[in-house]
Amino acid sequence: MSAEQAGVRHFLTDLDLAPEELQQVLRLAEFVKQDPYALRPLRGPQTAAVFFDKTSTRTRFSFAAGITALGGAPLVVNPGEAQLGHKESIADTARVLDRMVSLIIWRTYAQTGLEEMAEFSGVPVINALSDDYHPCQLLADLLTVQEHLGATAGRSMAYLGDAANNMANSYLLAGVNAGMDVRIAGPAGYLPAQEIVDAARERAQQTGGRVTVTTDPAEALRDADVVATDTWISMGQEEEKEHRLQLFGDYRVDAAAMRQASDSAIVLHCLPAYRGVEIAAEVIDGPQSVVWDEAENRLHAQKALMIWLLTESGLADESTAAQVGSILGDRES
């Protein structure tokens, strides 16, 4: 079976999404925060491979639980416990994948790898984290916006820091596929590639979002509804520390940074935070700090993901393709 046979939708950018697919999303996370277990379209147990190239916490933890509640059984393959992409191709791992499981979630390094995958699938494949983007995180960062705030569209949300890694791209896409106001500050030669922006505006033009990257953090937080940051020193970059702590500096989250910020803005961080580096304590630990709401939101973000993608893929069953659609309401209007 091929993706291209089967229909088959799959979530490798943040833009995977329409802008009408994404509200679905976050109505449907909504739906499963408040009811668990009222939906399970993995109920067998089915199995989902989830693969880890990289170490994690969050993602390991709201997937396996995610699956399990939904009724499957969470498959974890950590390096080296498979043949995928070194001893086995990609495409061929996909052929055989999707005769034994219902979902392949990976976390991993390029992108490329991820669209290979998809491209020989029969079964929904999930960007859990790539060095491109984190699309899963930003639909748990846009549920706790939609909480906090009672709305996405036409909120002011700025990114803070290393401008030019996956957490920006994801910010500066899914903020303006919700509508909202995405302002992205970091350094000179620290900022998202034109392609990113590009794709960024073309789709704001959609939904009425706004896009401005710029160097100037103060431009960003001015009256922003929004504040998130990442670590300044993602995997792979410990050598550059002593320069990235310098470089980024002016782009740190912290009190002074907060003042710039609308009075009741939120603060967002996607874990594991640096206290006193990219963001201050009396921040995260402050009363503007939604981060362990945000963290909690991945599981609740990624269970509507999966319904979601099985159900518009025609895998999951009928009981709850019924459900879904009862719970969204008349879709096809």
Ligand code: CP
Given for the second form:
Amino acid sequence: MSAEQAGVRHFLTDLDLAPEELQQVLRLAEFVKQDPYALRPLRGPQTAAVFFDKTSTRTRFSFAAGITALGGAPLVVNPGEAQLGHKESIADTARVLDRMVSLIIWRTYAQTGLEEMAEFSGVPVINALSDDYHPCQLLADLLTVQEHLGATAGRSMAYLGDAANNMANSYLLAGVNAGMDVRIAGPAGYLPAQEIVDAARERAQQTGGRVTVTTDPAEALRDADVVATDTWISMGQEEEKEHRLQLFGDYRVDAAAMRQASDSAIVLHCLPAYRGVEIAAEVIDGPQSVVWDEAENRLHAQKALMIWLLTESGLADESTAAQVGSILGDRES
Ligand code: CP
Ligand code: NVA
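Could you switch over to the form predicted together with the named molecule, since the one displayed so far is the form predicted on its own?
Entire complex below, previous chain first.
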């Protein structure tokens, strides 16, 4: 297959799913959570390549377990183990891999690397976290919001902390894609790039979502239904640790912050978490925290995503395509 391969769907940013497509993935996620082994588009077993240029626990295990449950075999490649990025171009890697594997999943640094992989791959490429986005995490987060609050549309979500990182970008984009009122708060200089905010506002016009970007944590938190945060020191920023620990102190999710949110607010954190830094132990370990459900939902949401991408790309077997059509109820089966 080649770059000209038409119709292959990839998931590189949160906006790669149209709003109605995001809802389909979330519906499939609910289904696979109830019936984990009913859909097996990777049976054979077919292989899925899972590359890590950065460390991981949740993403590694949820993809490995999810690929296995879909009937396939994960091949997990750790940092530095492949020629990719060192001795061989991304394009050449893609040209070889798509003759052998059914999916390419990649945690890396630059978003442009993922774009190049997708350009040259005839199988779906999935962003398992880049410097700019963590869209798989947001599928799990939205599923968690839906489970705990009944819906995503119309619910408000405050994100506090490093508002220029991959999680902030993904909360903004995926949140509005699901029709949420998203409030992002961080210090000046650490807010989402203007192009991300513009893209979020444009998508919000289609979904009824709302966008607020502010330096005032109180503005973001006011009666929020969801309160989210993330580490202040993302992978690759370790040398800035001391500086960053000083920067974000006003944006900590602690009991005082939670008093400003809705009494029934839920708390999200993608994990790993640093108690006493970006989030107080009493919050992450308290009754409003749903972070363990959120972590589990990585498995269900990514299984749904893989099934959906294979089906939409015309790469799923007939029986899987028919099952997906029947679950979503809006396709011919
Ligand atoms: N949330 C998340 O992606 O966790 P890992 O870095 O452990 O994969
Ligand atoms: N912003 C964090 C997310 C970790 C899952 C990082 O990139 O390290």
